[in-house]
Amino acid sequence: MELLKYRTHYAMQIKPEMQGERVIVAGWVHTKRDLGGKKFIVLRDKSGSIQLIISKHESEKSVIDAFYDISKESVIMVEGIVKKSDKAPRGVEIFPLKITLLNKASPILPLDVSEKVPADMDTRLNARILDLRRPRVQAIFKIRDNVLKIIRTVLREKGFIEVNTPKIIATATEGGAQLFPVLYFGREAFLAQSPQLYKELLASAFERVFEIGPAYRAEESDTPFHLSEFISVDIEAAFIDYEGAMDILEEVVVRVLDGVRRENIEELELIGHEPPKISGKIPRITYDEAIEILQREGFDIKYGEDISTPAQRKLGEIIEGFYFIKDWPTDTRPFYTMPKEDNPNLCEAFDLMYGWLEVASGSTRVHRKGLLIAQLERQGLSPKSFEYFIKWFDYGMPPHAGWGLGLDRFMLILTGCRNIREVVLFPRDKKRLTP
């Protein structure tokens, strides 16, 4: 048994076949109810919680004294008896000996972390710490932990190392559309929208890398879908190309479902929610097929044109759950993208989509210079500001392919929120920059 100053137990540790025992826990004052003869507190810890029962006739005063002293939210350390009892939660609860307030919480709180009042989401941000001890948010983030966990085993199977590249870069990773420029010693620099010009550059070196980091975009979308600070699951691999990508997507897809809903049955009760299932493959279809599916469904979409949120609606209503679409036009894409062989004003390129909510995307790269030259120049960008990229193209660069892969988005198919920042510790956005 782990002993710390503080705790023998975790709230969670103790049974009712303790009976008996002398124990020693610690956390926070969740709740206090005052029957007059009994008087109870809920403590709670990173476990979950414990009933203290004090008792008006048995209970010492300096105890009894200490439940009038303390506040919710108040850090206490209790040493105490175990008592086995069929009306407590779990069937068990502790008769403190000792309370020691170890820092008293103040008596008006910002939010209630027994979530028995509601708040708003402003509410929620701005009082962020207490709502992070709320147990259900809390839930929450304990799928965020093992879906990483899960992400990372995955793909070193697959070979793959874990790689950090700058977030504090020289140019634009993708044109320079919704960047946020920094001052960097008296010189203009930016926030990365990706680690996509690394990942590829490192591709050719460790052949598999990925980066689970953060990504910038200077978004003015004000939706719940959006952020100015995300989490992005990158890979890049050589020797494959897109077809070979969305295949390693799909697995990371498929086992981080499975995983959660084996792994986390408690905290997925306590939100009332499940994840979605995949049977089988998940579909692969076209940008033409989608096109014609919106045609038909009467929306004037022109071919080329990118899907609007409107019509990427209407495709999740028709086609449920995870669904691929590729083979996008050329000129919607970076100009990283490789355009197909037999018709390159398509190009191996794909989007991971669950319902209308985009959730990665990835293509298979241009791995030979003068192409990329050329695609450079046919989206009006200049390949000298490209220059610290390109010339590595010159010492051997494979084929390559990788996608990127929205952490929050997946999060709130994995939760069942409604909104992204419920999914995001300190979430950043058009509004929102502090806490």
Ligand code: AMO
Second form
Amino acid sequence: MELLKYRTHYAMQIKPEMQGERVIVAGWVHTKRDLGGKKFIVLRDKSGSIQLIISKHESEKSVIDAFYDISKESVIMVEGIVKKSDKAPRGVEIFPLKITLLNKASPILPLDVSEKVPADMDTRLNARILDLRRPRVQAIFKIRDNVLKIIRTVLREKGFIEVNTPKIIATATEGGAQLFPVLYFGREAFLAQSPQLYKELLASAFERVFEIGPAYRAEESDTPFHLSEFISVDIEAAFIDYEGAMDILEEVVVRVLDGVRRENIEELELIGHEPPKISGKIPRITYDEAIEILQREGFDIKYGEDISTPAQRKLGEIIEGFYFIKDWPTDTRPFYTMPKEDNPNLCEAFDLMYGWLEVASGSTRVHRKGLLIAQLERQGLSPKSFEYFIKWFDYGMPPHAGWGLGLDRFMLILTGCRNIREVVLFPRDKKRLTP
Ligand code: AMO
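Show the form predicted together with aspartyl-adenosine-5'-monophosphate (AMO), please, the one above being the form predicted on its own.
And the full complex, kicking off with our chain again.
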């Protein structure tokens, strides 16, 4: 019943076998073509599109008038007869008996939805709502929807529950420089850079939690890989260490790649991309090994420092596909990261890389209060301002580990898009706050 007011069928449900059936479809005018004796409208709806054929001699006058009246992107409802036709796309079209104009679009559009007129990224993002009507752009977001579904399925299978933590918070977690301040009833607060501290506390209550939510970073860098608001897939689990956390991440990545390949065949075809395959396990190299490789290549890189973007690019040329870099220098990682027992200069942390792009990072966390305070002080942070976090370490904090995966960066790999803004509905960066 739900369908009957405006339509009996979606565009893609119209099949040649339905020859002669009376149907009602509704959607947007994708394209309009006037060949004189014959006129064509391609009607687009959420399922795809269907051609309407109007004949100068056989169609009702009201239908011909409607053809001239409607502009591209107008919303119409069409009642008509299904016609089998070898010339029509998918071998079928509709001969309209009645066209109802539900809402007329302005004849000058800020973006051509049918993609006949090319547009650069800024134009596309300025007219994002029209851009999101493009079938190829929709394919990206259908894949994204499936990715979210698969991630949730895998993590629930593994005993995680989905949680939502506050995004207005009192202190930084990933270093102070990139924080967005918020005026909070006269006090200073910040937008959360990560659910880090909350997910750790929750691991002491639920053992296994995950969150898929926004993370905010005042990113100065204007790159195709940074946003000031991105979606972070976060997990935290009690009674595992970083190797266990990598195992879970590996399974999530493998299952997503597999699921998208199997379930998004049409979308992948539309965007012309094949996601990578993983054969076997994802290699886990150490920071030491990464530095050795780079030095062997003649790269001027100091042991103990973070790996710079140019060095990362070099590494990505040498090691293709997905790989982990683990056992980072303790000084390069946040205070909550567990140092290695046999060498506290290194810590139980990892990054998941794809070529030179960092997709996720994680670690074993410090679960003893004394060490946590020492690490805060070592990084010049005040334990007092983390009191709301630290105090719970007195009441039974289990050993735990976790990771955060940048969903939007992961989407780049899955779709082959080159700019992170393409895989986000309404991207936020230093220059863009609307739409
Ligand atoms: P990290 O700071 O490495 O770790 O962030 C995790 C992942 O988030 C993605 N990411 C971004 N994506 C788009 N735009 C950005 N500005 C941006 N910044 C980061 C990356 C990165 O790998 N709390 C830890 C995770 C943990 O240890 O559990 C954290 O936030 O893909």
